[in-house]
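Only one chain comes next, encoded as structure tokens, the form predicted on its own.
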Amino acid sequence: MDPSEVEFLAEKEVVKIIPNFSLDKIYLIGGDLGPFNPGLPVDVPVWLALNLKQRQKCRIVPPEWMDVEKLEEIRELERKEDTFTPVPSPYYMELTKLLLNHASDNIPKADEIRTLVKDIWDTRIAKLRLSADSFISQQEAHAKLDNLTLMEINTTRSFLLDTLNCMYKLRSNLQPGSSGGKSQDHQ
């Protein structure tokens, strides 16, 4: 899965909008949306919220977690803990990027929020790299990936898979009965 596919999944997350138009309930394969009445909040997927925002048909209400104080708490907790702490949304990074790129005028303190989310991301990726290094150096056979998001896993996936494949090949060459260090790779 590449980052664009993860972003596609993030666009299915629900956000609240304040429409400035009237429309009866619409029936889509993914579920019913609406009705839309001016000034009354309604929950819609991010993809629709961004589309309506681009056409100046609504104002997007930022998710509850997209608040400076809450993000500062999350950042501090992430820095204190050795393990990965729960994140406010499984798509926190993608949602922040999408909403701040397309609706920053609807989000108070958008620049501070962008910086805080980047700090959280950097802290988590640094932890992930340290965990991967420890995992590899201790020659572990499995790892527990609690509280990681798809995008975070996706960031280190290729490196980790390549490393594990190399470790496997090295181990299989060191096994008794191997043919004198010759490669056992029959691909």
Second form
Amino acid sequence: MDPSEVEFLAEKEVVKIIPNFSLDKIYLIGGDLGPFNPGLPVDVPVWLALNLKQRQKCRIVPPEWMDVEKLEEIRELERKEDTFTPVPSPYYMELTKLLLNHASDNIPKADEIRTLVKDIWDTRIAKLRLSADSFISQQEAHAKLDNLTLMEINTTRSFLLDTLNCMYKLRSNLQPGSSGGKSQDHQ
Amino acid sequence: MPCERKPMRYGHSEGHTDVCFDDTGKYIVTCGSDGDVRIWESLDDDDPKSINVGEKAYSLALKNGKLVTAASNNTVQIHTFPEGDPDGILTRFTTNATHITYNSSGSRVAAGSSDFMVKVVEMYDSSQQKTLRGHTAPILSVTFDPKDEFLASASCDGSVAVWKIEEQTQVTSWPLLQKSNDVINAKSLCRLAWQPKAAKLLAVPVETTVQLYQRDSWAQVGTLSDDLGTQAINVVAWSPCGKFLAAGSIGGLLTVWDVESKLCVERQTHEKGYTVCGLAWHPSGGQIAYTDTEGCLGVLDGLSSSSSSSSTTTSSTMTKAPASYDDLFDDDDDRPLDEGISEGARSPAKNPGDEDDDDDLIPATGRARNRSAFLDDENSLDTGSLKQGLDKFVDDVGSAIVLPAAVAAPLRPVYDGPMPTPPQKAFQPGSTPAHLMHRFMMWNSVGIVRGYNDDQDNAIDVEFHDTAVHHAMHLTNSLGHTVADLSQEAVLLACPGTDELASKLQCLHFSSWDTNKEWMVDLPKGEDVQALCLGQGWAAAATSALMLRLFSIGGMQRELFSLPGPVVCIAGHGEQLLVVYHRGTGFDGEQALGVQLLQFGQKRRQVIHGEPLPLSRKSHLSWLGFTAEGTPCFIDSEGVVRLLNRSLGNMWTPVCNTRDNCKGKSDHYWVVGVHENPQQLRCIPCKGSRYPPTLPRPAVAVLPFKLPLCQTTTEKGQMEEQYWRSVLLHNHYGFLSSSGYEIDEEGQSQAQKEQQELLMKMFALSCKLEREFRSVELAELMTQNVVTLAIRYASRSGRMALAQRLSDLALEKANQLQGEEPQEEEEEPLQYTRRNTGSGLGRSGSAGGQNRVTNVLDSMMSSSKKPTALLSSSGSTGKLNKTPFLKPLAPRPKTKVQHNSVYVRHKSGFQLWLEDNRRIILADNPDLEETDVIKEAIGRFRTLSADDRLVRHLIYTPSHSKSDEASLSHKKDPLFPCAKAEMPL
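What's the form predicted together with its partner chain like, now that we've got the form predicted on its own?
Next comes the full complex, and the chain you just saw is listed first.
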């Protein structure tokens, strides 16, 4: 899975915008949107929000969790806990990137938020690497990781699976006789 | 000796001041940091004579027509008095002199300076001067021995020294004071004073006491102190007779002691508690003049009795009582007056003697202080402030120690009745308070006007919610506009008048099609714009002269009329103007507001004639306006939203309480707009305040309406609430159509359908609950066709008695309709009434009814077949077809109309009938082509009774004949009856 595909999925998330135009309900396959009243917040998917924003047709209201204090709390918690803590949104990284890239003027303290989300991301990825490392070094057969987001899984999936395959081949080559069956158990 | 403390008056700019009397006592002479000497004939002198003596004047002395001043140019100057002509320079220092004084005869002047020196100069020959050196810090004050032998001086080095003038030597010195490095840093000015006449005692203010030193022995012989004096004494002065000593302290306490008995005979506090820095006795001894560091001058009068009658024994506790009692009334500054509260609203419990306080000029800082107190209050207007003031008043009684409140109570006029409420100030709905540097001047459904008034910038930003209206604007606010309104057509701004400039009304008419997009109007002098609003094509401004001025949007002056009271706010919408004003004085926290609703345009009339505005208890108005659909609406400070109920004799119905939705106690919703369809209250949630800050940009939230009906937790209560809310919030259809606006017919029929469905549900519920009587009551509200459904429901559920009653009711309704028809003179299809015979549901009901066979339904059928039966029959003023042209609020594209001869011939009657019966025809013959439908319809129409046709004809012919040609040419006329007929079904 490509990161751009994950981003595509994230664009289905709903975000509030304040349109500066007036439009009746629009009927789409994915559901009805609107009506759009100038000055009145309305929920739309991110892809539409960004499209409207780029055409200067709206202001985006940042999601509630996109707030310096809340993110600081999450960051502290993430650093304190050894396991993965629940994230404010399953697409937090993608949304932050999308919204900050296209609508940073509508988001107060955009730079701080960018840093904080990056911090959270780094902490989580470090944890992920660490647990992958222990997973491999202990030659465990399965592991369970809670609260991982799709993007996080995606960053490690291809590499980890390839590595495991590779290691399996190496191991089975090393001991072609008895341990082949053994490592198959692992899989 | 009860003396009278006259109110303070503004004399000089803020800073150190000094005061003295002239020899005769006719003039009070003051000097201050503005460098002026002012000569006051009395305290009431409105035009004191001013002499400029320098950039700053530190001290002055006056005797024998020679005014000596210490100015900032390091000199001691002489001016003639009272002419004020310069008369040379007496002496110079290397830095400024700090205190100067005459000797008793006026032949010499002593001056102390910041360069540590004291000089004694002969008046007749300024070259003859003696210098006293010895102090090691700036001199604070100097005083002559009345016998001219000695001189005493106080200095910042902490010492008070006595000098022998002739020998220029120090006789003695006491380390009494706190050391400091400069006069401005000294804790006290330590103005010494030598007892006149007897010349026995030297008074030295030390901390909170005055120490008395004896001449020659230089021993301390006594201390004068006062229990109430908690702050250092700044200045002392002997009475001319030498029996009394007055002292003024940092904290503004003025005390007079009888020196012999060492008892305090008089005590007054400065009305604002400012530091007293100048003190002088009148030569007669009956008056004390004092000045403070804020530049104000005050006088204590009526001391003569005590000082002239030297009966010093009168100074007992008896004199204390009234003196301290007077203190009780000295808390005027605690009044959180100013700003939102007008001056007129004074508590009757206040001493009437205080009343004239408001006349004098309050120094600038006084205002600032009050303002800060006002800012602390989150509210833009504090109706509870009076009560607060009274609480403080009571507190002061407690803190005055000397007397229990019980003694004071009988002395002042007692009034326990209701207290008048300070009337709320005029405001602009949708704006945040004017004292904020960054504020919303207007937030309404069109856009936002923001005002910035800080050090760098004084500007106004106008932003539109819908950028299609106009692009955002940035204006420099050079005129200082404080109120604004915004509409689809224009921005209206106004500024209050100043001394030089008149109050101005400025309009940016951006929708104008010519190149001049701005106009400005000056109001007559003395008249200020207090509130303004914009309607469609007009602007209105309410002024301080109780006048309402109307302007056309292009700047033409239109009508003006007087308001019955001071305006609170005004709001406009379309052709309606809503004015709220003060009807009178409210009591106990209530406001007495009146409301007028005026209608311009074709039918000029007053809809609401100054009726009282029903606010919640102890609240004030916080928002006034119209819903997007044009129904007047207001919100009070308790958060209750009230909507005008036009179908209930223009009564106000509460539709929502925004406070119910708040999480915290100090959270509020700041309303920016009300919409009836969809039912929305648009507001901004404010955490811990009443109004939002401009940054971060607040987000609009939407609150639902909820009528405060009883038991809304039950199913019954919920449905009742929904039903009545729907009825109330769809009243605007009737109003809009009657005033000739286009209405959303689909929405209207939708609403009626919803209401009938709710009635049916409630009917079913009460049937289930065995409440048959109530069921019939509900059925009475239903339209005829829904009643038939109800009958079916009742008969199916085996309630024959109910069914019977309902069928009676249905018959009655049908008869009523038929009976009213012939009398009906003005009918139109769009008319909406509360007890409507809903067109949407009604039609489908009658169409479906054809297949039924019960006798009830037969009677229903017969009536419903008649074209007019489906139309509303209650009294109406709507004359849609007679309205020559309409002004749709929101014009919508209509299907293009095709005319043919058939339509023209039978335009009014037939087309309407066709519209109503098309479905029936189509249901009967689903395969018909459009032209066949019309043919079939013509056939059916001809079979109708002549009477029915005549009714149609009579009603619609006049308009038809008049506008026959016009309607042909105006093919897009949105209300042209056949527009609907051509729409695809």
